[in-house]
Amino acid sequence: MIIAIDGPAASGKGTIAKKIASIYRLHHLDTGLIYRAVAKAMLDAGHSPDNGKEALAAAIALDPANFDEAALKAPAVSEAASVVAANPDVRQALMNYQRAFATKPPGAVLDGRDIGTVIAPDADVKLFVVATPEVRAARRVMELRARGEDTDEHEVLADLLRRDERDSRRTAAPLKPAPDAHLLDTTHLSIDAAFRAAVDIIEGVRTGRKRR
């Protein structure tokens, strides 16, 4: 079984994509990761992340198993790494490794920003997760400063506002909702909540082929 669970940043896809990958004993890839590996390859070595040459190498060089997935969510990072994924030739160097973790047996959870429209368009699930950007920059705080980081609310809604407005308009997979997705709008729901109405939605898919 391959679940796609798409959406923006701090929506909450990450943190259901865990836990139903736990649940139905799934491996679980958080492919924002993968063009975070590439943002922060970029910045160490004092490439401009719009670098195409350089990002194009870094991706091709990208080792998944060497991972700080702490460092990779630095707000920088986060920042180059929405430059990064707006690169065709990126895209295209990760999609062979994404789609090959898709296929692993007994099956994957992956999330991200294209997984049910390019990189397993015939997922048995896709999920589109949303919430306003208020809630999303609100949780995109309490996480840092869980961290112990210093940062502003309106410093962090302004930047998920910039990465929404170049990941939904960029030419190569834009952020959008495949046709056959399930929206879950997690604005007011509580993690559990979104979790539960998540699984409601799988199982709902599953009885529904079993009948057919």
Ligand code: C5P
Second form
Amino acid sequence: MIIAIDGPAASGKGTIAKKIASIYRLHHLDTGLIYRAVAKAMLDAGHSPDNGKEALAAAIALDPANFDEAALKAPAVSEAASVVAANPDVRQALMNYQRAFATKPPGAVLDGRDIGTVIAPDADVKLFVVATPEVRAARRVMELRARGEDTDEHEVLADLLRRDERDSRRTAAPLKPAPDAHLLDTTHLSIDAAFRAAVDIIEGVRTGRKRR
Ligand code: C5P
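Show the form predicted in complex with this ligand, please, the one above being the form predicted alone.
Now the complete complex, all chains and molecules, led by this one.
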């Protein structure tokens, strides 16, 4: 079984994806980490994230076995990740890894922006997870403060809106729901309630019921 979970930053898709993978005993890939790793390699080497030639070289050289998740999640990397992710050559270079991951037995949950549309268009279940920008910003602030990072809520909101805009407007695999994706709005849901709603959708599809 392949489950595609897309949506904007801090919509809850990552947390839902992890929990779903764990209960269905599937592999899990947070595909944002891949773009973040390319971006971090660029920043570490002193390249601008919009240097297409270097970004492609960094994407080709990527080693997902050596990801330092905490370093990749740093806010400074987020913005650069959305710049490198708009580069079609970078996306193409990262496609095979993601597709191979998706088809590893017994199946996988992948979360990102283009899983249901580009990486796994034949996924068994597709979720598109959303929440209002304000709620997403509040969640991201809590997450960052829990990690001891001093953050300004207005800045976090501005960063999310900027990334939403860039991710949705790019021509290469923009952030958008697949036509057959099930929309899940987590604005007013706790983590547990969002997870249960996701399971309901998956079980609905598995038992042949259509819910949207
Ligand atoms: O999900 P996360 O916020 O970690 O993703 C960082 C950036 O990577 C996003 O803003 C987006 O530009 C890019 N991304 C993407 N396609 C994916 C996953 C992430 O373009 N499948």
